[in-house]
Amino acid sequence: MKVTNIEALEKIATEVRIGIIEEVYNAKSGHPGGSLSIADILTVLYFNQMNIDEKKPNDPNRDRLVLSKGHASPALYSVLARKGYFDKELLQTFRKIGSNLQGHPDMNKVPGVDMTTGSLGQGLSASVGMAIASKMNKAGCKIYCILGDGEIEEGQIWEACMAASKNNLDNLCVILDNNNLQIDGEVEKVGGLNNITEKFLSFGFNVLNINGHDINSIIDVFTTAKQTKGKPTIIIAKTIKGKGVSFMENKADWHGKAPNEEEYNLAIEELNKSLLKE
């Protein structure tokens, strides 16, 4: 069922963030920063935008989501559990030996995961292939792909962009998690990556810029993307790494480490307070 109430979506996004923190804390490893930054985007996609049915995870006519930045799997798992693809109790097994919920998502083990990812730069190529197949089959599927801004330093991203533009893939919508931080620090300092909007424009994309934490804006921009014809769309979502947990926000240190018990309790307390306000 499509959720249209903004406050309800904000509440779900906060619950998703709580799930992220619990997963990483219980595993004593994982990537909280970049998972927290895409919680709002994933919430809108799965609860408001995508043509999906959690009871039919392999429906050939469903929309697809490729989490190219696969290390942000805690966010995807948390959303899928809340959507009903699997029991929320399984989140406690994240990264445990024998668990299907590994550090990077596996499409053969987790219902709702549309592509196995983890090797950065490859998810967009897979998404382009899916979008071409949907065009050929006249299936009408929409393909969504989430990239990290550090990830677009990979050359394969730009090869995929050329293919997407050449094939007029207006059924492809790319979302860039533009939090400007990667494992080694600020993206612009590490890779010298700037003028992102101009780069994607030069590759023939329809480029849209939004605040990646404003639910209204996220809904509106996906509507605009669906109306775009003849070219692929990229949504450059300005986000905050670690969003929702004050001591994690805008800190590259939280790219890939788990909170200790004290930090975990503080994070959950903050998120629960946010939940009460919503």
Contents of the next structure:
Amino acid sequence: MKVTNIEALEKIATEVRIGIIEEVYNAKSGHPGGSLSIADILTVLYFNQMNIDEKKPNDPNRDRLVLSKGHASPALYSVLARKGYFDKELLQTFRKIGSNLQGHPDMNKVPGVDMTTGSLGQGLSASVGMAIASKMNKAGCKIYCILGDGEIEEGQIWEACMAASKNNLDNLCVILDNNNLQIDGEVEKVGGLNNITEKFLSFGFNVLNINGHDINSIIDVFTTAKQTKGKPTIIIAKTIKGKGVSFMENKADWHGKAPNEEEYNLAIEELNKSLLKE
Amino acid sequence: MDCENKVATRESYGKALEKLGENNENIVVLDADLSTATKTEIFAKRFPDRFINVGIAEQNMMGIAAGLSTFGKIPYVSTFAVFAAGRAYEQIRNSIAYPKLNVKICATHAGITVGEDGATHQMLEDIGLMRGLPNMTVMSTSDDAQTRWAVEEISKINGPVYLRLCRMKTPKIYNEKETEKFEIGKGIQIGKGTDASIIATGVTVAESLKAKEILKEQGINVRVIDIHTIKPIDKDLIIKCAKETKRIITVEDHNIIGGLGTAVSDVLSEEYPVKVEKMGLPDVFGRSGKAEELMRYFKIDSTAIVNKFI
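Could I see the form predicted in complex with its partner chain next, after the form predicted on its own?
Once more the chain from above appears, this time first in line as the rest of the complex follows.
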């Protein structure tokens, strides 16, 4: 069922964030920073935008989401559990032996995961293949692909961009999680990515810039993207790494580190407070 | 064996693809700016709507194929072996083999028999790389009829396949009728000689058969085993040969590390330990020259096999 109420979506996004913290804390490993930064975008996609049915995870005509930045698996799992693809209790097993919730998403183990990802730079190519196939089959599917900003330092991303543009893939919507931080620091300093917008424009994309934490803007931008014909869209979403947990915000250090007990309690307390406010 | 009308397995592949495309509309073909060399151009001309040329971007090509397969398409992906198994190795590993996606990687121009292009284009490690991947079926065909059979047969497997093809024209070994008995994972025994088993794959099968005839004149009776499926390998046949013949010799257009010789040794060392004599590239890169000259130079031709018995 589609959720249209903004406050309701904000509440779900906070619940998704609580799920992320629970997963990473229980696993004592994982990637909280880049998971928290895409919580709002994923919430809007799964609860408001995508043509999906959690009871039919293999429906051939469903929309697809490829989480190319697969290390943000805690966010994807948390959204999928909240949506009802699997029991929320399973989030406690994240990254543990015997669990289907692998460190990086495995399409053969988790209902709702549309592509196995984890090795950066590869998800966009798979998304291009899906978008071409949907056109060949006249299936009318939308393909969403979430990239990290550090991830686009991979050359394969630009190979895929070329193909998306050449094949006029207007059913492909890429979302760039532009939190400006990667493991070793600021994206501009580590890899030298400048003028992201111009780069994608020159590759023939429809480029849209938004605040990736404003639910209203996120809904609007997807609506605009759907109306674009003849070319792929990229949404450059300005985000904050660690968003929602103040001591994690804008810190590269929280890219791939689990909170200790004290930090966990602080984070949950803060998120619970936001939940009450909403 | 028909040595008059030679055909390169890449040529057989191109023709077989066209036929396959007629019978199965889910077949899509991808190439990376080498369609005239890999022979996917035949399919491209016939079914332009099901042909995707990605340009010189092999890593992207593997990913696109992975995505296509999730929609029920059966992608046949072609480029030279060095760019398929080599350059795009990790894309094959993580986007195709690990998720067990239904992608057929048909890599042409494998081995030193590429010829004049030299070492950069002569892939000698692909069998080793591909057989090390879980879920991957690895094939290397020896002639025209066998290749045409394999191209169709692999479309019936639901999972990733690596098919190794060559540029050099090779003799016709089998007729159409004989291929009806072929099975993926089952080697083919030619002859019943007990002096030695020459185990070969791809272009070295014809060389082994030539050697078999020459040796026969000298009173040495060998059998030739054509291993078209390197993974899963025909363990039973290899063990049977080790038991029935005095010697085991493997010969391949590949580095002796990781290829057919290693695969045979893996079986025998565990099941029936005997000495395995490995012929192949002795852990060196190739070089420029004519294919036939290079086979002689690197001692993987019929003469080199015969010399093993002097």
